[in-house]
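This document starts with one chain, in the form predicted on its own, laid out as structure tokens.
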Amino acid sequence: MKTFDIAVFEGDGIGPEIMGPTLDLLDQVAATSGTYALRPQIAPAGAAHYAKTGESLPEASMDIARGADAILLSAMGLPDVRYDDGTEISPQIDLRKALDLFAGVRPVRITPGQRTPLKLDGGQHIDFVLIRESTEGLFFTQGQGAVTECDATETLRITRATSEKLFRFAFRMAEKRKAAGHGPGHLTCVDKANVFRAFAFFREIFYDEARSFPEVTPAHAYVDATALWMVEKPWVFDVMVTENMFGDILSDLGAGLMGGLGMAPSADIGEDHAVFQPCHGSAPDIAGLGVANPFAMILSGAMMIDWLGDRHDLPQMVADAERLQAAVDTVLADGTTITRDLGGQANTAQAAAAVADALGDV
């Protein structure tokens, strides 16, 4: 049996409340499989930890992350705890940069019965993936921008080395989805190449990489048009790839299509490490009430075991990820045990228990 060490960052606010049931579900899935095990290692970090110790991401926690097979991270940050310069405590961004997690993966899926602001007639199939470069772009000078009394400057940086890795990852994602029957094998580069030379450079690299992936159809679109089409006709997308800030904004739009951030899982993946976390924040206004939606955290856990299974050639783990996702889909379709942000009345424990029960039927 293969045992994987998982670095667990419990997070702030509602973070620990949604991490606990997620770990329980992952244990349930692994125990049923009998072919692998997950060994969690708690790594202290976050805004609350900073308030107590003056450290937001201790070196000991970084060591745990570096040595782990995967990293599972819950919501982090508190609005009233900030660095001296006024910026947010965000260890998740520090991890991305320290571990070179250049590919931010944000799936957007709408399943039958799922709450959405879109008016769908039932014939459209919405299942696409947004891949966001996560280490440079407009976030390059985060916390280090030049500010004077009269002006402020931030630097947008796009490098060939990172862009090539990003595009290869995105093309492989489109290939994988096509092989699994989840998409037609299309990849769209989202940019603003008509205005910025940096994005013309970005697009040029995209098409250079496309030559190595003849099974994938490449295309490009401007970011403003993409935002429009994500609302008007999101079913036309398969995989999209974009710069850091554009991806940050579009991924929240994608979460809105799914009914809110409580349904939005994510991953930040590099060549040697990967972090899996929900897209939403720590929601301190409901922390301790036991009413937080655990689905984004659970789905992030499913993404983690899918990545581990693919990376280590363990098909059972990939199948278990699909089972866990299908169990969440079943609970959503039933609609009787969903949290209040999705229009239901269930609390965190009840929603997670419903997923556990559904696992036996998928």
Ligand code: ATP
The other form holds:
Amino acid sequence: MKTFDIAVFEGDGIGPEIMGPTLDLLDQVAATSGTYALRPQIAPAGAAHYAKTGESLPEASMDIARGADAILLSAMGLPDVRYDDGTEISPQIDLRKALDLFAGVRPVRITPGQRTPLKLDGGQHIDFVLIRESTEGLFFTQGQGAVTECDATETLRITRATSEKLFRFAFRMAEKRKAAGHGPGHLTCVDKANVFRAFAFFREIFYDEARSFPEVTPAHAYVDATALWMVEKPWVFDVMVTENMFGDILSDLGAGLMGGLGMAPSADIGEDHAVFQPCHGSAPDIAGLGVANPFAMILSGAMMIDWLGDRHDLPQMVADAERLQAAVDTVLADGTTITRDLGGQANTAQAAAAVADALGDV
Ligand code: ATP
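Right, the form predicted on its own is done; let's see the coordinates for the form predicted in complex with the ligand.
To see the whole picture, the full complex is given below, headed by that same chain.
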């Protein structure tokens, strides 16, 4: 039996409250399958850890992350705990940089019973993935922009090496979704190539890479039109790939379509490492009450076992990821055991227990 080491960052605020039940569910899934096991190792980090020790991401925790097969990270950061220069504590961003996690994967799915501001008539199927480049673009000079009394400058950087890796990752994902019957095999490059030469360069590399993936239909769209279509006709998308800042903004729009941050999972993936975490923050306003929605964390855990299964050629793990996702879908469709942010009355433990029950039936 294959055992995977999982570095676990429990996080701040509601972080540990949603991590606990997620680890239990992942254990349940692995135990049922009997073909693999997950060995979690807690890696201390975050804002509360910084307040206690003066370190937000200790080297020992970084070592655990580097040595693990995958990294599961809960919400991090607290509004009142900051570095001396006033910036927020965000070890998740430090990890992204240190481990070169260039592909930010943000799935957008709306299943029956899920709250959404969209007016759907039941016939439209919304299941697409946004891939956000996560190491360069307009975040290239993050924290180092040049600011004088009269002007401020930040640099947008697009490199051929990172863009090629990013597009290959995105084409493979479109290919994989098509093979699994989850999408038509379309990949859209989202840019602003009509205005910026850097984006014309980005798009050119995209079409160069497309030649190696004949099973996938490549297309391009401007970012402004994409924002409009995500609201007007989101069912037309399969996989989209874009620059860092555009992806940052569009992924929150995607979370909004899914009924809020409590439903939005994510992954930050590189060639050697990957971090899986919910899109939301540590929600200090509800921390300690036991009422946080655990679904984004649970769905991030499902993404983790899907990625591990794909990487290690273990189809059982990929199937288990689908089971866990289907169990969350079942609880949402039923609607009686959902948390307050989704319009229900359940607390975190009850919502997670409902997923555990549903796992038996999917
Ligand atoms: P950050 O800047 O760290 O991303 P934020 O200030 O944007 O954080 P969150 O911490 O994500 O925001 O919280 C925004 C709102 O969403 C809060 O009212 C919070 O209670 C709510 N929220 C976030 N995550 C959850 C969750 N899992 N369950 C229920 N409510 C949540």
